[in-house]
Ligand code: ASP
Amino acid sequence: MALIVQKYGGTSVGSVERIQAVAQRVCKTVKTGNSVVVVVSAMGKTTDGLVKLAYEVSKNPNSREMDMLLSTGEQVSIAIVSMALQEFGQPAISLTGAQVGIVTEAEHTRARILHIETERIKRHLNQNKVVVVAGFQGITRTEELEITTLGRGGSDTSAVALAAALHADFCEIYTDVPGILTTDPRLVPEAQLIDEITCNEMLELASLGAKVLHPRAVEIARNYGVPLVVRSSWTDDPGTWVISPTPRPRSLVDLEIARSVDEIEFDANQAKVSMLRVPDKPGVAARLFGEIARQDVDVDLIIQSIHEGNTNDIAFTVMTPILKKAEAVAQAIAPVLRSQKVTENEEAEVMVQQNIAKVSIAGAGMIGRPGVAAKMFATLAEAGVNIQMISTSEIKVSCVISHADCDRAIASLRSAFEIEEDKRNFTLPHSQPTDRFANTPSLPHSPHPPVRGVALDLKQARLAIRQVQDRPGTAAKIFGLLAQYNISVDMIIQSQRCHMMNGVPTRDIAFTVARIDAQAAQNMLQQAAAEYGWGEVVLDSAIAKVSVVGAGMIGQPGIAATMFKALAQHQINIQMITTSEIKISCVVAQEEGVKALQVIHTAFGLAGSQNIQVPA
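Taking the form predicted on its own, give the structure of this chain alone.
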């Protein structure tokens, strides 16, 4: 007999008929010999209505009272679902987050789960009852026993956390769509179902705006090894399994605020190729990386910085054997650069730099925690390590540094994040591709395509700080300030061109933040610029970020070239590029975002034969 946690969203319990359908599904699951815990959201648009009501009463509602108000939506749902189950003859009991014992931080409207007291649930399960739990909410362990809510995606988070605490056999997330799709079916109706996906891939897609699963829920599933399946509320189709790696032993105390970083990784066998002053126009990146792919050169990190005048800088790293790879890349791109027309004062240039290393912090717990990257940069600064390149994703932050600084950087990061040396952390020969997040060899012929999904984020803005000092500590200052204001940063790009200002080398640095935070970030950074001697802080809110994600792209030359070519064929200019091992992201103009998503999805052959219809 299995213990199953099922979660139903607001649409699934949006009417009496839908609640009865949920109850029938739960009863069917019980009759096959399973114990079931059901987590439900508020009915339909109840939460939106409660928020609207609050703002009609108050222009600035008190956060404590908002939690008190919003938690009532789930309380209605659990009672009605429990009644429906009882009407079908299935014993059931409804419990609020407080009654279950979902203990959270004392942070109203955005609390994280500390631990779950499972005794009461287990007692009712032993009495053959279905336990219907209010998602999205918990209670503090302070004397006041304050009601808290978990913020966006809270019901997903509640369900997976309960599955972890109860050691459930698996957790089912029921939603409007048949599972995880290759992209948003509202934008690409021919998006197709993915039968299974890794937690790392799902973390990237969820954080890029795929709304089926919240990143916090995926983070918990990954950290605790919870098997997760996403299914449609309207059919009996198998859905998508989200596969977790075998987790390291981890306490269920401080469930969501435990260690944010669990790996320090490094690769001391890299070379960097910088292409300076390449024309800022559609097709340049496609031609460059098309040549690189034809040379069968496997590229690791790629960055394209913000434009200076009519040109951009593009830099990337290649792995072992360093010299041969770097020379091959230089030979491949030289004729491409010569064929481009650049002004006499801005002649394109190729630079190959050996003796560099890549150090990374990795862990699912970095999501939504702006202080983690800032702590990494501050640690490297304190160790006197200068950062040459930065690449970020939801599960990793990587920095390219001098090879001579590698050992010192690793020791400092391990000390700062309290990570013991991992004897498994090694670099494999270049002929054996690796999933460097898992530190294990990847299958040479994966049954899945290299790109699993394409995502579009239209809610970001870009900030660029001109002429920041190129020395240890600069990145720590910038991102430390942002962390103090609780502003999370997504893409981070350092320009490769160096300028001298008053005898000090300077570079530009650009990064993206949530659009809602952009103006506050610009104001704060402009004040800091005067103090630290930085140049102007430029804000651009009219951007879109389009990304491809897939664990199978590791060790597969040509993925970037395919993406860039698709954009070039439709005259979509790339403004920024950044990569991780399993993701490539490009910033384009906002008005071209949807088109970019569609053409990239087509370029990788991800379309299915049937259109996906999303219920209203």
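Having seen the form predicted on its own, could you now give me the structure of the form predicted in complex with this ligand?
Coming up is the bare chain, nothing alongside it.
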């Protein structure tokens, strides 16, 4: 007999018929000898409706009252689902988050789960009842017992956290699509079902816009090794398994906040090639990385900073032994780019830097916690380490620094994040994942394709700060300030070009933030400009971020080239590029986002022969 947590999303409980179908499925699961805890979302689009209602009476609704309001949606569905189960003869009881004892931080509208009491649920299960729990909500530990919510889409997180706390055999997430698909079928109907995906890939996809799973749910599944499957509540098809590595033992106290960083990784054997002043028009990145792929040069990080005039800079890192080859490719392309030069003084130029190192912090717990990256930058600043390039992903922040600073950087990061030295992290051959969790499917040479999924995020905005001083501590200041306001940053790019301002070298730094945070971030950074000595802060909200994700791209040249070529062929200009080991993200104009998603999905041959029908 297994203990199963089943979570049903809004559409799956959107009508009486759907609720009856849910009740039937639950009864069937119980009849085959299992104990079932059901977690439900609010019916249909109830939560959207409640949000709208709040904004009809207030421009800036109080977050405590917002939680009070939004938590009602789930309270309706648990009662109705319980009644439907009882009607089928199945004993059942509904419980709110507070009644269960889902204890969270006192952070309204985005609370993290600290602890889950399991006693009451277990008691009801022992009485052969199905326990129907309200997703998305919790209660604070303070005497006031305030109702909190976990953030939109948070019922997935409630379900996986309950599965972890109850040591359930597995957690099933029932939704309106057949499982995790290569992309959103509402935008690309020929998206295909993925049988299984590693949690690292899913963490990236979820945070880059694939709404099918809440990223924090994937984080908990990974941390506690909860077997997780996403399935359709319309069919009996098997769905998609999210594969977690064997977790390190971890306490269930401070469930979502215990450890933000698991690993400090480094690679001391890198070199950087920068192409300065390349024309800012479609096709340039495609041409450069197309040639690099043809020469079989494996590139690690790629960044393209925002344009300056009509040109921008593209930089990439490679392992030192292939630097000569990489440089030769860049040098061969430079004259071609020069011939396309846009203004007199804007000549493409290749710059090579040897003796650089990449240091990274890795861990699923940095999701939505901007303070973690800020702490990394502050730690490096205190150690007097200048950051040359930053690359971020949901589960990793990497900084390119001088080779001479590497040991100092690692020692200070280990002590700041209390990570013991782990022999496994010493420089790995480049063809192997440096990520200890990339050990499940999709390793190089595995049958899995290098790109598992493509995601589109239309909820981001880009900020650029001009003339930021190029010295240790700058990133720490900027991202420390943003962290104070709880603003999470996704892509971060520093321009390669350096300008002297009053005898101090300066660079531009651009990054993306959630669009709802953008205005506040711009105001705050502008106010700090005089004190910190940076220039204008420019905001562009009309952007889209399109990303490809796959653990199989590690050690496989040509993935970036394919993505850039697909965009170039459709005349889509790339405004920014960043990569991590398992993802490549490009910022394009907002109106080109959907098209970009579609052409990239096609370019990687991800389309299936049958269209996915999403229930209305």
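The term rigid core refers to the most C-alpha atoms you can superpose between the two forms while keeping them within 1.5 Å. Numbering follows the first chain given and starts at 1. Predicted, not measured: the structure shown is a model, and the values here were computed from it.
- Put the two forms on the same core and the Cα of Met68 is off by 2 Å or more between the two forms.
- Put the two forms on the same core and the Cα of Gly558 is off by less than 2 Å between the two forms.
- Once the rigid core is overlaid between the two forms, Ser585 does not reach a Cα shift of 2 Å, moving by less than that.
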